[in-house]
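Shown next as structure tokens: one chain only, the form predicted on its own.
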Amino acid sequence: MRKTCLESVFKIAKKNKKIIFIGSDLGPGVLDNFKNEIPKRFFMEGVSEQHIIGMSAGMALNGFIPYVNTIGTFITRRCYEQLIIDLSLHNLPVRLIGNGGGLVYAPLGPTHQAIDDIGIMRIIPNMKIICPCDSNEMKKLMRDTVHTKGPVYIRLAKGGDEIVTNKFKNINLGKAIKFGKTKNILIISTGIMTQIALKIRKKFLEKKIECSVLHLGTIKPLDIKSLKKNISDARIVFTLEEHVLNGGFGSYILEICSDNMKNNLPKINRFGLKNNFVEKYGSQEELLKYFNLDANTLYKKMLRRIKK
């Protein structure tokens, strides 16, 4: 997914002279094609994340559209004041590409695990957030970021995920994707948790239990119309996120439901990480399993709640 995202930046830059790439100590080989073919619009800065946000703001004020890339925790937590004051206050068209959303950097510990980024980014005025579930959706949404007003945060997974959106022709920023047409169990997810949601759906269908998945690849602005319709049709709803539950994706769903759907709300169950620092090390898959966010464990938990 990261490779697709950066390749998309290069392709966009070849067509649009306003596009600039800024990286922060990303190592050799990253976007060499961009560096070699468009060197005047390629910048690789050192370990200076706060600086590159100010740098991108200055370039945006001069008519450019910077795409800034570094590790997710560094481009969000470390630069928070700059994101608010330099970018969002001026509503500048800077695209923030955060590597390793969720537990991708599990081997590097809590300093690198972006498990609070959705929560802290969604409360910034003017900030938009996209969180694709596969490289196909990533490619389509990257196309839309060029002409989107204001700053955009792009939450990247590690890549190599199954392509699950190839049958959808209209993938656009701000629009939900629906898997299945049932009106019984609804799983709402974003990012790679949609991959897990689809595995859970398959298990339900094998048991002759109707289940659908609503994928929200754009978290902000959220597709409220689609969300309201699908929740209204469901008997029980589950939200999945690779993020702490406090203030995250599921909390956002509850807020929208509270503000827009006063009556006839089904039971909404949230699954995510507890509000703790992650003390375990391993692979992303190992930590998801440790925190009971793998498909098998979630399916069993959902089944128990449905039976109640």
Given for the second form:
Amino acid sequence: MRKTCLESVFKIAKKNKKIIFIGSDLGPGVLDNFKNEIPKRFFMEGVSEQHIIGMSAGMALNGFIPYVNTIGTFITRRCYEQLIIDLSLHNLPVRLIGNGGGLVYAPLGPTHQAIDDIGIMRIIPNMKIICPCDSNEMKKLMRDTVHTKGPVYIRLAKGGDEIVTNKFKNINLGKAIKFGKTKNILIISTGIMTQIALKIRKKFLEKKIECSVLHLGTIKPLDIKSLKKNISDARIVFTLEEHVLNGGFGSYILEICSDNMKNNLPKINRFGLKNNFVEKYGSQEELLKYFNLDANTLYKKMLRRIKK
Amino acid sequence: MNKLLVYNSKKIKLDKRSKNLRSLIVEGLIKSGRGHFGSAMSLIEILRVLYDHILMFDPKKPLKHNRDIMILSKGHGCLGLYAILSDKGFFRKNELEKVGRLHSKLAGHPENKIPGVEASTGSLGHGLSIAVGTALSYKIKNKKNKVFVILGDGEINEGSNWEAALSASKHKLDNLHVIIDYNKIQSYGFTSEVLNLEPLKDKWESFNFDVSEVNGHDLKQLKKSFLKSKLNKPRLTICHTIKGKGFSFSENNPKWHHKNFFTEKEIMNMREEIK
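What about the form predicted together with its partner chain, after the form predicted on its own?
Then the entire complex follows, led off by the chain already shown.
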């Protein structure tokens, strides 16, 4: 997904002279093709996130559309005030590509785990957040980022995820994707948790239990219309996120429902991480399992709640 | 006597224009009731020289394509900026009397929705990076315009400035001119005591800037330095200024960094001394 994202930036930049790429201190060879073909619009600025955001703001004030890339935790935590003042207060079209959303950097410990990034970013005015579930969706949403007003945070997963969105013709920034048409269990998810949601759905269907998945590849602005309709139709709702529950994706869904829906809300159950630092390492998959966020465990938990 | 004291000891007598600009701030403050008095007064000659002699701009078309850019990174000095912008016709002078009020166009720190204000600042350590991004944009577009940015001395306590300084010299931004309003007093007290900046010139030279030091109230010295440029290097002028310049009671007085109340006597003194 990261590869697709960065390749998309290069492709867009070849056609559009407003596109700039700014990295902090990325791995050797990242976007060498961009550097070689369009050196005037390629910048590798070193470990200086505060400056990079200000610099990208200066460029955006002058008509450019900078795509800034570094590790998710650094882009959300390190330069928070620059995000709010330099980008959002000025409402500038800077695109922030955060590597390692969620538990991707599991072996590297808590300094690198972006498990609070959605919460951090979603309270910033004007900030948009996209969190695709596979590289196909990433490609489509990257196309839309060029002309979107204001700053956008792009939460990247590890990559190599199964392509699950190729049947959908209309994938657009700000629009939800619905898997299935059933009206019983609704799982709402974002990012690669949608991959897990689809595995759970398969298990339910094997048991002849109706279940659909609503994937929100754009977290902000949220597709409220689709959310309202699908929640109204459901008997029980589950939200999944690779993020702490406090202030994250599920909380956002609850807020939207509370503010926009009046009566007969079904029970909304949130699954995610507790508000703790992650004290274990291993792989992303191992950590998801350790925190009971794998398909098997979640399916069993959901089944128990359905039967209650 | 060390160099800093020499710069400060050379008292500059204010001419009519410098007094008029200060008077705009004083009359505004008397009605609006609060603001960073000392931080604005140290800036007046710097701003005056920039807007009278250096910058290309059109107050009727503040976003005109071929204008020069001036970012006041030490946003708390905005009363000085508002005075010169209103003097140049970007907005009406009586707006200064409403600074910070509910329906005022002008806030206690500048916002880029105000005509003539290029970037919203106030939290410190932001303006230099935005200026670097602007100067780089001009390089990419082969635009010949200049980018000026004014930093406060206390402001360069912020580490982000030094990240930006590394970047400016890396890119050899000879279209960038950084100005430091070195009045030697920050909010709590003297910069030498809060967080000493010396040797300041050596620091910036070691970051590969072309550095000049001037008396920040001497119009000739300021103009000469602001007109200078050096191929492949960003420029920096350290302006030795006096906080609260122009008033006996506020000069070099940390208590006049910011005022949120003026007594009748203070109002009388301000008006008397700026005549």
